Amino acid sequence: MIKNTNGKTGLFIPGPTNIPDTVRQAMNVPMQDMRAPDFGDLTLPLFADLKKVFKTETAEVFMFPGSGTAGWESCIGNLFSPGDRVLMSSFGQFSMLWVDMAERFGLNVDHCEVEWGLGVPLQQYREILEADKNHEIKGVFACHNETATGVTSDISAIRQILNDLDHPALLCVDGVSSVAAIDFRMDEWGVDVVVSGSQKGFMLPTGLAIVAVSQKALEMRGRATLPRTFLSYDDMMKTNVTGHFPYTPATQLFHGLRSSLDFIFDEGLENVFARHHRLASAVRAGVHAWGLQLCARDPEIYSDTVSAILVPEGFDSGEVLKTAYYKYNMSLGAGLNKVAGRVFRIGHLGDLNEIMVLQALAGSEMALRDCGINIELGSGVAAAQETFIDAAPQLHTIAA
C-alpha cells in the first residue's frame, strides 16, 4: 500500500502522544554545559514542579535518560535483592512485562495472573498479604493504568489493604500512562515508588523515565544487593542536590519538560484530569454507538487515557490499523500479545481536544467499514458530539 501523505498524520496511539508546538519549540535550543554552575537554574525547579504533578511533598524525584522501562528497573534494582518475595499481578502487556523483569532479576514473585480486561485483583492481594504473617513480602507492585487493555486500577484500595493488615511492604506503581493525565495522589495513597515516562501525559518525546520515590523506600535501599550503576538512586541524589547529574543528561528534554509543566499548570492540573475524562467519555460513547465493546470489562475500571476496542469475531484488528494508516493517514494503537488481532486502541491523552477526538472516531468508522465491520457511519461521531455538547466547559462571553 502507498500511504496518503497529505496533511498531518492523525496520531491516536497511547504514546508517544501529540506534542504542543510550544513544547517542541522549547526544545530547539543550542547545546549547553550540563556541568555549568547555573545548570540547576533549569533543573531544580523541574524537580519541585514534578512533585506537584505526583502530588507529593516528601518524595525524591529522579529523571533518568530512558523510557518507563528504565524506571521499572530503577525501582527493582535500587530497592530489592535476589530472592526477595514480591506480590505482582499481570492483566495486560505492560503489567506482564514488569513481572517478567522482576523474575529476570531473581525476585521471588507471587504472580497473580488475571484475565485481560480486568485490573489488579484486590481480594487476591488481600488474601495473600493476610497469609503473610511473617511479612516476607517486601514489595507490592501494581500497574495503575494498563495501556494494552484500557484498564485503570484502584491504587488507594491497595494501600488500604496494606494499612488494614499493618503490612510494611513497599507499594510500587507503574503510572507511565496515567501520571499527568489521570489523578495520581502519591502521598495520600501511600505510594512508595511511582514510575512515569515523558512520552505520555507529559507530552514530550520518549527519553525521560521520571520516578518518584518515598522517604520510606529510600531508607530501605541500603539493604538491596542488586547491582546498579546507571540507574543508581545514590549516584543521582549526590548530584541532583545542586541540579546536576552523574552523567550527561537529556538537556533538550528538560527544556521541553519546563514548557510542558507550564502548559499543564496553566490549564490547571485538575482541569487536565477533567479534560481527559471528558474526551475518554466521548470515545466510549462512540464505541457503544457502533455496537462494539471495550476490552475493559467494567465501567468502574475504564481508562481515561486509552480505550482498547474489541472487533467482532472473525475480523482482524490489524487490518483496521493498516486501513486507517494507509488509506486515511491515521495511526491507531495495535492489540498486543494476548489481544493481538482482537483489539485496536484509541489513545486519548496528552495534547488533545474535542475536534481531534472526532477525527479519531471518524477515521476509525471508515476503516471499520472498509474492513467489512457493519457499523453505521457517523454514529460514533454523533454520540461523541452529544457528549461534548453536554459536558464541554461553558464559554464565557468577553464583554466588548
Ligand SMILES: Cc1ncc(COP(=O)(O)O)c(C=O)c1O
Given for the second form:
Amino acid sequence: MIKNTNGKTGLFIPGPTNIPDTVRQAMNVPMQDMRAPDFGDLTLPLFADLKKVFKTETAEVFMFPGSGTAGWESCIGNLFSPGDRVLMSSFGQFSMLWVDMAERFGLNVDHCEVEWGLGVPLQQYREILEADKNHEIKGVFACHNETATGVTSDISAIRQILNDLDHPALLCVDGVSSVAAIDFRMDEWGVDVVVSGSQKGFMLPTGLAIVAVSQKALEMRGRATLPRTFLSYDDMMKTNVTGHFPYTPATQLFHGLRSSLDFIFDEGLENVFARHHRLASAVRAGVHAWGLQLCARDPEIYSDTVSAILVPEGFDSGEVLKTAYYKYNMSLGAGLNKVAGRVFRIGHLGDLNEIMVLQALAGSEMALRDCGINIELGSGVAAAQETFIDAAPQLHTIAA
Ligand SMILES: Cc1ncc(COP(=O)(O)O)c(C=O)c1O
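Can you return the structure of this protein in the form predicted together with this ligand rather than the form predicted on its own?
Zooming out: every chain and molecule, the one shown earlier first.
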C-alpha cells in the first residue's frame, strides 16, 4: 500500500472538529502555576465569555477536565437522588447513552423511545408532564442536537410545555454538538443545565466538559443525595470565585479556549450560526442532488452541525467510510448503533468554510461511486456550489 502523506487528512466528522492553526498555536505555552495568585486573569474572563456563548446572565459556568460525558454525569450527580423520577427520550446514540447513565445512577427514568431520525417527542412529554399532578418528575432531559442522526430538537418548546403546566422540573439539555455552532439561549429558554464539550463548536481538543447551571438548579443541589467528588459543583464554586480549581486543571486548553472564543466573537456569534446554517444547507443540497435521503425525517429538525446520510438498501455505509479513509485520505462520521452500516455522516461544524464543504462532498461522491452506489459525480458538489454562489457572504472587498 502506498502511504500518502501529502496534504491534510480531511476531517469531516462531527467532533473532534478542525482546529484553527491560531488556536493550536495558542496552546503551545509553557506550563504555569495553577495556584498562582493571578491565574484568574486567564480563567475569569473565560467564564464571563462562556456565558455570552450560552446566552445566560445568571447561570454558573463550570469547566471540568473531561469530555461531554463528564458534563452529563455532573448534571445527574449534583442535582438528583437515586429513585428520582426524570423524563428522558432517546432517538440516537447520544440521547440513548444519557438515559443509560441516568439508569445506572439509579434514577427512575420515564423513557420515551423514539424512532431514530425524529427528535424530542414534544406531545408525549406534554402528556406525561400533564399527568404528573404531584410534580414527582424532578428533571426533564433533552438532547438538543442528536449527533448520531443529525436531528435538532426544539428546546424552547419544552420550556413552553413546562410553563404551560406550571411544572417545576429542571430542564437539562445536552448541547454537546450544538453550543457555539447552533443558537442556544439558556436564559430565554429557561434551561437549568446545559452540557457541552471543548471538541466540537469550540474548535478545541477534547478535554473540557463545559457546563452551565442555573441558579434554580444550584439551589436544588442540597436536596440531591447522589455522591459527587471530582465533578462536584460545590467544590468548583468555592474555587472558581477567584478563577482557581479544586484540582489541577487543563491549563493549555484554557489558552486554546481564549483563542477560540476570540475567533467566535471576531466572527460574531450570530454569524457563526449563519455560517453553520449556510454550510449545512449546501451539504443537504448535495445529498438531495445525489438522490439520497437524510436520516432526519423532516426539514424542520435538520441539524446545522451534522448530516447523517442513508445509503440505499443493500449497501454498507461502513464500506463508504473505509474507502473515503484509505483511498481519499478523509474521515467521514460512522453510523452508530442502530444506524451502523446504514448511514454515514458529514460533520459540518467548527472551523469550516465553503471550500472545505466542497471537498467533503467531492470525496464522498468518489467513495460512494467506488462502493457501487449510483450517483452522478459532481452532482452534489455542483448543487452545493449553486447555494454558495447565492448565499456566501463577501468576506473582503474585491480589489478593483
Ligand atoms: C450530542 C452528544 N452528546 C454527548 C456526547 C458525548 O460527549 P463526549 O464524547 O465528549 O464524552 C457526544 C459525543 O459525540 C454528543 O455528540
